[in-house]
Structure formats: structure tokens, C-alpha cells
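For reference, the chain that follows is the form predicted alone, supplied as C-alpha cells.
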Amino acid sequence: MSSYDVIIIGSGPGGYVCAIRCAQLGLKTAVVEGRETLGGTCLNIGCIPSKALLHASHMLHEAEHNFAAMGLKGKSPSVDWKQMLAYKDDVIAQNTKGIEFLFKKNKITWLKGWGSIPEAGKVRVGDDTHEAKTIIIATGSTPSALPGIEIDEKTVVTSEGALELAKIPKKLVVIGAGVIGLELGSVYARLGAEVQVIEYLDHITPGMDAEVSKTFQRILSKQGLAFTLGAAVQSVDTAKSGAKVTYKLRKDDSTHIVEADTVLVATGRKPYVDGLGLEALGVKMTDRGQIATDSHYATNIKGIYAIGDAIVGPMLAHKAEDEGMAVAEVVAGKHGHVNYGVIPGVIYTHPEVASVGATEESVKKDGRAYKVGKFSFMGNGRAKANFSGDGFVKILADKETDRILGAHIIGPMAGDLIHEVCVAMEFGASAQDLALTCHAHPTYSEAVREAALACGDGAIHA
């Protein structure tokens, strides 16, 4: 029986980052992973492969719509779907092999197989049982489906199957207008598919700042995505020719049927904790099936901790990474902390959408006096030169103290631009602090500064 200071179950962003930090802090560390490759959902069937397809399809869009205007003339490229999937798989391989290298570099043991916890202090992998002073559950999440809908990952698919379709569908129905549905819907719309998004709510991207959400929907509609909102899907029936989706409109209870080659069910994710033996151990769970933890990520069973998608909070890879580093610090006897008020969220369509902190709706609900600074990318020279003038930067600041409460960006490189606001918020900066900071010209980041200026006397280029 091998013995470790820490055994982590799961090698996704939370698990592998936690393992590396534990090893750096001098703890003998092992990671349990049943996949053939490390990296979990994110690297294998999530964040990384979807970004590869988003990038490839965006390049096609640029060639078809913008190259000629720049004097780049010639026949637009045709799509070799098999080669595009091969490119995506190569990107996955580079990343997963990189994690293997980091494990070897940090002397982390990979226990290959699926893990369970027969009792506190022990982890079973296959026929072997290993001892650990500390066990950290980082098993991530899995797609959640609607009741009565059968997923075959061929005609009716989750995000996993959508990354491996045999061919580009002529008609794709996406159930759910959240991050995953819109990203993958964008990919196939750019590749020529007719895409219809069906959403239960009356707006897309639940939880997003309403002004950004409306602008986002308008831009995506121009790109060819069709939206059916306020619709409750009743059933999905498959046949050799494809699938039929039946839904009811909530406003009048009318029933409608739409046919498609492929149906993507993108209705969220749920914690993946099956097979761990948590019930027998008496591990406390939340009403939503998450592992209940305290502020130090400890469960109610001594020596067992949990992080990432398996616990309460946004299901984001970077949130899991931060928790992985924080719990490693806690286990090593140090102080681990995550500032949940400054965790950015990003949608990697084109334009990108990014946010951090409070939305205007949440600030209003709290009854807080606030001010808004906005700046359109149409006033940004770099954005106009790159056919990226759609969208804006919106900064919310406290009316009395000028402290930044939140920021919302829809536009080019929004996922990167949001981070200067994150740093500012982490240090309690004011909008004026951001406005007085010199930004290089010409860059997209000038739009962030202009929005900060708009919180004061006004933007310069508006």
C-alpha cells in the first residue's frame, strides 16, 4: 500500500493545478485520473478543443467577409472538416502532454484509473488501495440533460459530441442559450450550418448584464443565429434523417416542431461525483448535488476536501484553478484564499463577451448609488481597422467613492481586456485610477480607459 501526503481525485484544471502547488509546497502528491490523458474535461473535451474550432471558424469568416476589403483577393478557402478536427485533436494533444511533463517535473504520481474513497484516509484505484493524509476531490462536472431526452452523441449531442460530429450539419438546433450553446452554435454557423437556438428564458446568457445580453443577441442574429426565446422543449425524437424538436412557447402555450440534422443539448452542467462512495462515507451534500464545504474547502469528513465544479460556485476552469492553489496552501498549513467577487467570465464568440463583478441589475437591486461609464469600440481606431467595431466597454463605479464595482465588455479581445479591470478591483482601485493610467495607442485597451474616463468628466473619443 503506497502512502502520500495528498491524493487528488481528478486531473482537470482544479486537480492538476492543485497537485503542482502541493508538490511545490513539499507535499508528496498523487493524482487519480481514469482518462487516457490528463487535463480533465477542459483540455480534452471542453475549453481547449472548442477554442480551437472557434479560432478556425473565425479565420474562415474573416476570409469570406473581410479579406477582399483589405486587398487580399482570391478564392475563399473550402472547409476540410476532417483536417479541422485533426487540428483540434493536435491542440488537445499538445496541452495534455504538457500536463504530463509538469507532473514528471514536479514528481507527481499519476494513479491511472477511476478512484473511490472506501474510508477517510484511503483511496481505491482499481484493485489497489492507497493511503493519504489528505484527499482532495476535484472530479469536475458533466453535461446535464433535459428529462426524457436521450443523448446518443451522434444526432442528439452534448458539448462533447458536438466537438466530434461526423459532418457539418445543414441544420443545428441548440437547446440552451448559455455560454456552451452560443460558442458551439457560432462555430457551426460560420461553417455554413443553419443554427436555431431555443431558450426557456426570455433572454440569452442568464446572469449577464442585460444591456450586454441584448447587444450580444443582436450581433449574433446578424451573424445568422436564429433565436426562439421563452420556449420550453417538450421532446426530441430521432430518426434516420435527423431529429424533431417539439417545444411550447410560454407566452401562449402554442406547440411547435422544428427539424434538424443535429440537436445540441446545452442546458448546463452538474457535479460529477458518481462512484466516489460519498454517500456511504456520510459526506454532506447540497440540495443541488454539490459537495458541501467550509471556507477552507473542507467537507464534514476530516481529511477530505473538495474544489471546482464539484462544489458551490461558478463552473469555471479558472475558479477551479484558484481553489486548487488555495486548498494546497491550506493543506500545507498556510493561508489559502479566493476572492469570489473578482472572478471573470468570458464567452469566446466573435465578438467576445467578458464580465467581472456586479451587473447593473444587481447594483440596482442592492439599492446602491452608482454611475456608469461606457465607450463604444466604434470610437477605437484599432477596432475599426480590424473590422471589430461592434460592442462596447461598460464600467460600473460607486457614485460616492468611485470604486469599481464591475465591468462588462463586448468586443474584440474582451476576454483579455477584462483582466486589467480585475487587477484594479483586486486592489480596490477607483475608475479614476484606471482613467489616469497611460494606455498604449493604438490598442483595444484604450476603450477600457475611455469607459473609465466616462465615469468622470467624460470619454475623449466619444
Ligand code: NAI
Given for the second form:
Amino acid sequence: MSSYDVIIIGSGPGGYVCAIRCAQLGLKTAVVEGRETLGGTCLNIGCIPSKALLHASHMLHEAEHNFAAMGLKGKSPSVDWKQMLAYKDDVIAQNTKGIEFLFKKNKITWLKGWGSIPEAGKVRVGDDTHEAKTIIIATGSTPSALPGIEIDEKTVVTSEGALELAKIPKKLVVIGAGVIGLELGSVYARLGAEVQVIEYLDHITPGMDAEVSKTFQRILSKQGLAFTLGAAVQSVDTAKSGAKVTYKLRKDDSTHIVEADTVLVATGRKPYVDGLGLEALGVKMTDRGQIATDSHYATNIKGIYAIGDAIVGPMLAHKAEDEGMAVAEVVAGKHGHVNYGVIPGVIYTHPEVASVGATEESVKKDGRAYKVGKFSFMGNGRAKANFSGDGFVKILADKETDRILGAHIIGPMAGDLIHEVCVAMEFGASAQDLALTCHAHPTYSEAVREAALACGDGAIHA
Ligand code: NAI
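Moving from the form predicted alone to the form predicted in complex with this ligand:
In what comes next, the whole complex appears, and the chain from above leads the way.
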């Protein structure tokens, strides 16, 4: 039996970042991971591989749609799907090996296998039991499929199977117009599939600022994605080849059937806590199946903490990473902290969509006096040069104090642009603070400054 200061269960962005911070703070640290490679869902079957496919398919889109206009003539590239998957796998390997290197560098022990907690202070991995003063659960999440719908990861797939399809489908039905459905739907639409997205709500991307959501739907429709909104999927029946999806339109209860080669079920994720032994330990759970923690990530059992997708809050890799760092500080006797008011959300389609803080709908609901500064990428020289004029930056600020309340960007590199607003919000900045900051020309960032200017006396290039 070996003993550690901290054993972390799970090596995703929450777990591995937590381990590195624990080691940096002088704690003897081990991580339990049963997968063959480190990095969890994000690096192996989530964020990173999907970004590789988004990048490759975007390059194809550029070649097909914009090269000729720039004077780049010749045959458009054809898709070698096997090679595209190999490129994606290589990107995964580079990233997961990188985490292994960081573990070695920081003297973190990888306990290979699936972990469980027989009692506080002990972690079992295979036949071995290890001791730990502190146990941190960072086991992430898993797709929450619809009841009665059988996933075979070949014809009816979750995000995992969608990254490994045997061939590009002719027709893909996506159930759920959330982040996963739209990112992967975009990939296959660009690769030539006919993509139909079926969504229960009357709008796409629940929780997103409504103006951005509408613009996003319009842009994606222009790219060839078809949307069936207000439709509740009832069942998916697989046949020899392909599947039949039955849905009911909520407005009139009418039943419809659509056929597809592949069906992607992207209806959300749920915490993954199977096999940990939490019930026997008496760990308190929320009514949504998440591990209940206090503001220091402590569960009701002394010495057991939890972070990331397994607890309450947005299921985002960077939220888990920040919690990983914060809980490490707490365990080391310092003061870990996460500002939940400033967690950006990004959808990596093209254009990207990014947001932070309050939406216009939430500010209205709170009865807060606010102002809006908006700027279209059509007025941004760099965006026009790069065929990226679609979209805008929208900044919400308090009407009295001018303090930034939130920002929503749909446009080129939105996922990177959002961070200057995040930093500004961390410092409690006003829209004027952003507007008075010199921004290099010509950059997409100027659109953020222009939106900040629009909260005051007006944008210059509008
Ligand atoms: P989601 O919660 O974002 O969207 C699921 C959608 O499915 C919702 O719009 C919902 O109304 C719809 N839906 C549910 N039941 C339905 C039914 N029977 N018929 C039709 N529509 C139905 O979930 P998603 O996209 O699966 O993502 C899961 C989690 O992973 C999210 O928390 C997301 O934030 C995270 N994620 C984040 C990424 C990023 O940050 N870029 C990338 C991928 C995932």
C-alpha cells in the first residue's frame, strides 16, 4: 500500500490541472485513470478531436468557397476521410502525451486503472488499495441519452462515435441544437452531408443571448444546416442501413418520421460517478445526480472533495480546470477561488460564438437598467479582408455606472476575442475603460473596442 497527500480520481482537464497545482504546492500526488491515455473526455473524445475536425472541414470550406475569389485557382481538395481521422488521432496523441510528460516533470504518480473509494482516506485501484489524506473526485461526465434510444456508436452515435464514423454520412440527423450538435453538425455539413437538426425548444443554443442565437441560426442555415425546432424526438429505430427518427411537433402534436444514415444524439451530458462507491460512503448528491459540495469543493464526507462536470455548474473544461486549481489551493491551506460570474462559453463553429456574463434577457429579468453597445464585423477591415464580416460584438453595461455586465460575440475568432472582456470584467471595468484602450489596427479586436465605444458616444466605423 502506498500513501499520498492527495489522490485525484480522473485525469481530465479538472483532474490533471488539479494534480499539477497540488504537486507545485509540495503535495505528494497521484492520479487514478483507467483510460489508456491521460486527458479524459476533453483530450481523447471531446474538445480536442472535435476541434481538429472543425479545423480540417473549415479548410475545405475555405478552399471550396473563398479561394477562387482570392485568385487561388485550381481543383478543390477532395476528402480523404481516413487521413482526416488519422490527423485527428495524431492531434489527440500529441496532447495526451503532453500530459504524461507534465506528470513526469511534476513527479505525479499515475495509478492505472479505475478507482473506487472503499472508505474515506482510501482509494482502491484494481487489487491495490492506496492511502490519501485527501481524495478529489474529478470523474467528469458522460452523454445522457434519451430514454428508449439505443446508442450503438455506429449508426446512432453520441459525440464519441461521431468522431469515429466509418464514412461521411449522406444524411445526418442531429438531435439537440446545443453545443455538441452544432459543432459536429457543422463538421459533417462542410464535408458534404445533408444535416437536419431536431431541437425540442423553439430556438437553438439554450441560454444564449437571443439576438446572437437568432443570428447564429441564420448563418448556420446559410451554411446548409436545416433546423426543425419545437420538436420532441420520440424514438430512433435502426434498420439494416441507417435509422428512422420519429418526432412530434409541439405546436400541433403531429408525428413525423425522418430517415438518416447516421443519428447523433446530443441532448446533454450527466455526471459520471459510476463505480466510485459514493452511495455506500453516504456522499450527498443533488437531485440532478451531481456530487453536492460546499464553496470549497468539500463533500459531506471529511477528506473527500469533488470538482468539474461531476458537480454543479456549467460542464466546461475550463471551469473544471479553474476548480482544479482552486481546490488544490484549498487542500494546501491557501485560498482557492473561482469567479463564476466570469466564465466564458464558446462554440467553435465558423463563425465562432462566445459569451461571458449576463445576457440581455437575464439583465431584463433582473430589472436592471442597462445599455447595449453593438458593432458589426462588416465594419471591421480585417474581417472583410478575410471573408468574415458575418456577425457582431454586443456589450451590455450598467446604465448608471457603465460597468460591463456581459459580452456576446458571433464572428471570427470570437473564442479568443471574448477574453479581453473577461479580463476587463475581472477588474470590474467599465465599457469606457475598454473603449479608451488602444487596440492594434487592423485586428478583429477592434470590433470589441467599437462595441465598447457604442456603449458611450458611439462607434467610429458604424
Ligand atoms: P446541450 O445541453 O448544450 O444541448 C442539448 C439540446 O438538446 C438542448 O437544446 C435541448 O433542448 C435538446 N433536447 C433535449 N431533449 C430533446 C429531444 N427529446 N428532442 C429534441 N431536442 C432535445 O447539450 P450537448 O450539446 O449535448 O452538450 C453537453 C455538454 O457538453 C454541455 O454542457 C456543453 O456545454 C458541453 N460541451 C461544451 C463544448 C464547448 O464548450 N465548446 C463542446 C462540447 C460540449
